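Listed next as structure tokens is one chain, alone, in the form predicted alone.
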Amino acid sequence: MKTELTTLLNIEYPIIQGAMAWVSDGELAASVSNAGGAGTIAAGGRTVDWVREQIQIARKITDKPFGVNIMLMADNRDEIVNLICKEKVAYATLGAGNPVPYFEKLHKATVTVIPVVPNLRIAKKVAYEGADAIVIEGMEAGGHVGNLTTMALMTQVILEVDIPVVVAGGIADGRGLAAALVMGAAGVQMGTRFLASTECNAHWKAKNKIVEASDIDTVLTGFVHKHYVRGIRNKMTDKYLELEKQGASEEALGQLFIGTNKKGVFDGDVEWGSIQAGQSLTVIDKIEPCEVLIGKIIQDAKKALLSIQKYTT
């Protein structure tokens, strides 16, 4: 399946995994990559040694393109991109905060630049400032969100800049691929999907609680400071909404809140710690190795591309 995102990162099918804290690792990114898709590394709150072991490991399980995430909130984001170019990985891409100081040192690294956007304007700036595609993400994603759905986001950014775009958010099977390819994509990034997989190191408690899902178990906390995010209902959200709602201060919410995401999907802990997961969950109904999963997805793609050639006549 050839697009513009395939030729880009030189992968074969235009998926990317999307980098989830704490469990996207080298072992996961490079089975993608394996699989014919694009694994990301997830940098965010972890040291520079602990992302180069993930590119040293990746690199001895596959000899296929994959990339690393920068979290631009991190203390530590001008040694994460140093590394970056010194290793040469693929591609990088960059979300919570301004990507545009880095392209110069990326782009002379020969790394490819990916930045994680929220919206139209923002989008055309990076597609003006040299970035050589975008991921917009809708609300309907899991952890930090905007408050644009993907939809809304395909509908007005596609035609907007002239570089690839990438979708995420709600996007968890084949036909969510192919209605990406209709509005115009190059290609898709997913999350929660990889998440349940087989080579993901989530403890398993976490992956079932994302199999075990119905289309209504998310909640989006962070309402009153604007700092959304998605994840699984449970006692944590309930408390933190209930926080919310009497007016506690954004320190409180703040204390309740920190370390649950290495809680919930690194320690199991799936009732106070935090399961962030997208909205389309029933899809994912079984745990799966990469290559199965990318396998079905494209083959799903293919058949609603089909399906639709009936409204071409």
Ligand SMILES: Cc1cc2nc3c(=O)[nH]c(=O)nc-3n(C[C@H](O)[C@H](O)[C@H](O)COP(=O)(O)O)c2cc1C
The other form holds:
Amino acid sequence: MKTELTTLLNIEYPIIQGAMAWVSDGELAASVSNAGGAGTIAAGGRTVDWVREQIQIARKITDKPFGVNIMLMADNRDEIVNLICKEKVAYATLGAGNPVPYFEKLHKATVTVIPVVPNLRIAKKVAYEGADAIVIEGMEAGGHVGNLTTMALMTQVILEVDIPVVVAGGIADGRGLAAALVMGAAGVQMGTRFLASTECNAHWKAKNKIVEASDIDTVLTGFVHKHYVRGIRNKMTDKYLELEKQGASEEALGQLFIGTNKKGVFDGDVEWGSIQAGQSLTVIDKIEPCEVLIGKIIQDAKKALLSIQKYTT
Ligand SMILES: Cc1cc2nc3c(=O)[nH]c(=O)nc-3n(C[C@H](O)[C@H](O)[C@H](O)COP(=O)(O)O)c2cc1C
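What would the structure be for the form predicted together with this ligand, rather than the form predicted alone?
Below is the entire complex, every chain and molecule, led by the chain shown above.
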């Protein structure tokens, strides 16, 4: 399935596995890339040494392109950028901060630059500054989100920028990929779907939570400080929302939230840890190998695209 994204990244299918902090490591990224998509190692919350090791692990498993995500809020972002440039990773996705200052350095090292953006203004800005593609991420997504939906972003961004647009947020199957392509996107980025994959090294309890959860099981936290995070509702999010309602200080909320990502998806504390996840959970009903997942997604996308041809006559 050829699109502007498959050409840009030299991959077979227009699917990026979204970076997931404490979840997406070298093994997951390489498995997605071996299956024809583009796998992404998440550097958020990790040391430079860990990221270097994961790049090496990925290179042992695959000779296909994969990327690294730079969490721009992280204190070690400059070192991570240096590492990506030194290792000449195929692409970098950049989120949660201003990616523009890093474009020149990444481009000089021949790294393809793909910022993750939450609205049209930022999409236009990064396209103007030289991004190679963008991910528009709707608030249906798991993790840190903006406040526009995936549909609103697709409707308003895709026609306004002249670089490939990848759509993220609530896309979990082939129909979602087909819908994004029909809207004019060059591909999709999926996170939660790959959390429930065989090669994902997240704690089995976290993976099971994703499989068991359905459409109404996620909540957004972070209203007070406007750092919205979507995850599975549990004791931690209930407590967080209660504290927010009571007008708790940033410090008190931070104390409750800090370290919960590792605690949830890595250590397996699914009640007091954070299990970040998108809203399209009902269709994620089993843990499968990336090759099977991607095969099904492509097959279903083709089926969906064929089924709408009847509307053109
Ligand atoms: C557990 C989890 C952790 C995430 N961590 C990151 C991250 O570190 N950096 C980032 O840019 N996006 C992160 N995301 C967002 C994903 O890369 C992706 O854009 C999102 O999952 C897409 O929506 P979906 O979950 O509905 O597929 C995370 C998502 C999840 C589910």
